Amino acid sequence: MDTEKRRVQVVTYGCQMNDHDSDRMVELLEPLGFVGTDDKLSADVIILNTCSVREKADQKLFSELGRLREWRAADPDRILAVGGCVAQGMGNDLLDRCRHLDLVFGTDQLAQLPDMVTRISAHRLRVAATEWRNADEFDFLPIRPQRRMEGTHAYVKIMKGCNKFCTYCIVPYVKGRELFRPAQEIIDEVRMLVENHGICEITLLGQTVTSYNLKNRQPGEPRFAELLLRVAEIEGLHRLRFMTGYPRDVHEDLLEAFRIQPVIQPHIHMPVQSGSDRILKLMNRGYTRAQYTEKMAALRAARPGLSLTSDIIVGFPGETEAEFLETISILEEIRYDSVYSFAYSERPGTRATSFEGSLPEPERRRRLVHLNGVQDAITTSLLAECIGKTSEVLVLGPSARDPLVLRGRTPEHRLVNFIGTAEVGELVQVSIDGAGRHTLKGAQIMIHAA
């Protein structure tokens, strides 16, 4: 490979944590002379960063691997790699199944990526590196190097793994147990992003961020709410968010953080998964519907106007029509801004695969379509209620459809397309004069000097 012109494309499946890891993969390979690209044909290395949470992600992976067979065969120096959760779970089996695949690496091997790529380039090896590392061996990646970044927003990972063991979820088996990044490392990374790269909005990431240091806390380390308050005090940081929360871990200290610190934005992603107590118990979620709704009401009381988003699974094994309608009713009770909804899919290795009462695929899809229709109506109604109001908007850049129109987000994480003259990263006041199915419309309020 020509070290002067090496390019890497990272294709991401799954959640924001995978997006974050994909960015880190490009950063880790930069010292080897790589630059990121979105053009498959010009890439010397392609990495598929995978997710195991949904069956469809697996299907997309294998379809893409099939399409990349010709790309890999066209140049013997090219490298095709699979990382992430599917790689962690399948390991050598993935190499055996796809003979044109060069590298499989798990979620604990991200820091080893440059060394593995170097060895494959030099010796044309096929490598599988998916072993778990014990807590005393695991190190979080160092904070980002001093390099130019674009945009106004950045993700910062604060933990890895999960201890919840929901019966439908493979994550604890492929990502391991909860490990928490030291608070000072998190604060240092946020400060570096703000001071050196002009980032003004940060989202703290973890599988269940509200679990941060809740148990097995090291001496001197804060719980999650205190971490939020420390990060929020960094000068130049305008907005602080986090995801994903876990309902059982919402305590009074988190409510107090929302009451007293306006940098913490009035939006929470808090998965409910089902509105039925029986299904929640089968899922091993650890709370009842009443406990969930009480905590959401307490959060909204602590920060009036707070918006909520959620994850929901329909068609769980044994879910009756009445229990499905209980989930519909919690949408109507909570009035989420939006939900990420899924028809249940079996994940090998999870307890739910042995449950009785599997629903036919057409019935799962029917319930999903019904739920999405109800939620779309709620989202449309909530957006319409914003018309005539003024909102502070963080400018993200030009609209995807019209370069003459700007786009940005409100504190509640609602997307706004608006007419204005602001620069990326500015906070401006926008008068909301229209609403679509998923976005708001408006015009910047111009402030004229006296």
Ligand code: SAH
Contents of the next structure:
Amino acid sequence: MDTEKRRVQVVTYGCQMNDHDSDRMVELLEPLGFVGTDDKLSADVIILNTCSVREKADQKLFSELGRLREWRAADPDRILAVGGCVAQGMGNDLLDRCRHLDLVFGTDQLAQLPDMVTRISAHRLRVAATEWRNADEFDFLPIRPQRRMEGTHAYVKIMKGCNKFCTYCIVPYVKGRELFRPAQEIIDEVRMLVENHGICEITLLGQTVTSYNLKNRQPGEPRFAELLLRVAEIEGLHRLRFMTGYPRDVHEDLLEAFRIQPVIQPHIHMPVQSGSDRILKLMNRGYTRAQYTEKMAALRAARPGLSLTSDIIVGFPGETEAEFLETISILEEIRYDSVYSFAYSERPGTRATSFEGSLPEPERRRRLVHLNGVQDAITTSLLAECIGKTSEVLVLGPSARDPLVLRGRTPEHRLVNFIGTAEVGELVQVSIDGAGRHTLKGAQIMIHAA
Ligand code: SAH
Ligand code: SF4
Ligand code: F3S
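Could the form predicted together with the ligand be given as well, to go with the form predicted alone?
Okay, now the whole complex, with that chain kicking things off.
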């Protein structure tokens, strides 16, 4: 590797939006002579890309910063930076509260990063972003640089922010109001990724992508389902996914897109959060349990075999045991492939912090453990049902444990380890002959010339 280069480590917390932003941070610093690294000790710059959705995010950040004090002190030219949602929430105060921190910047100031790093390197200043407002235009970052990307999958952001104001959630406060990226920019970026970077699978990204242009639509801009159909037509794109879906926004046009366009893959991350109508109402989710299950049934009718994944919160203020069991029963009714489960945690500034009936932490944890046990059994039995079937698998590379075994994904987003000879990015047929707790096993079906 080039020893002249300076190294930047971006440590990512939180959601795919942050993953995506972290990649962009590295890309933005490349023209300054940086390369990305995973090794803290060899890094010249460390950026913590933070998340504030979970409990005690601020304290966790300060303890992480404490652990980096020595690293920072070892070399005066090093730069320690904090970005992401905690930075957005705390702003310039962070610099006052942590003396060995060099740089803080908000979630919409990525484009300023190269300039800020240059100024610090030149003058040893401590720099805060000059602008903390949430952007009110989708002033999109420079499109990705022309370098080979790793793998065959890429995320493409189609919106930022969120307008839903679920009562437990901090995201609308840190990320601001929803803003939709113009469709042509999205299409251009997907086309560029497919044509120049060997990408054949794209996930369109945003907090509630199905809300894309549903309200306040600019003239000529498509709604989400039409956007999907337009992106799906890009030549060379084999698989199209999106996340996160918002249940209330599922309409006939989305069902139709699933019916007619096979490039749209049979998997949706569509968080339900709770199985109880009373809790859903308190959460301000905007749907009842019955409305949710009807929409999921309609989606599965439009695309047989559709797999669903979800986010769940247990221990919401006032959640009774019976209401918790309604959440358990919706898991059993829908049979999600997997769920991200969370014990409710108070986020300062959100409405739910003032709700009555706060549950003790041990009770929240007990519910979480119970729920995870139920879900694990569902995941295991869904995977076991795949045994004996054949599945189209997109090859990701060698498997983690054994370089002779390949790893890939089914259309339903299930991971498969399989014996085969295919190249990364190839689509192959795999016969599934085993299932673990989270992955499938199989063997590539070889097609022999007659
Ligand atoms: N926009 C997505 C989710 C974004 S946050 C959606 O609406 O589904 C990711 C997940 O974190 C949420 O789905 C929720 O399950 C969880 N979460 C958010 N705030 C939380 C809180 N205060 N306590 C516990 N979990 C929370
Ligand atoms: Fe948070 Fe609700 Fe918006 Fe998702 S939809 S980001 S949970 S406010
Ligand atoms: Fe966390 Fe910010 Fe994502 S709060 S979940 S990183 S939008």
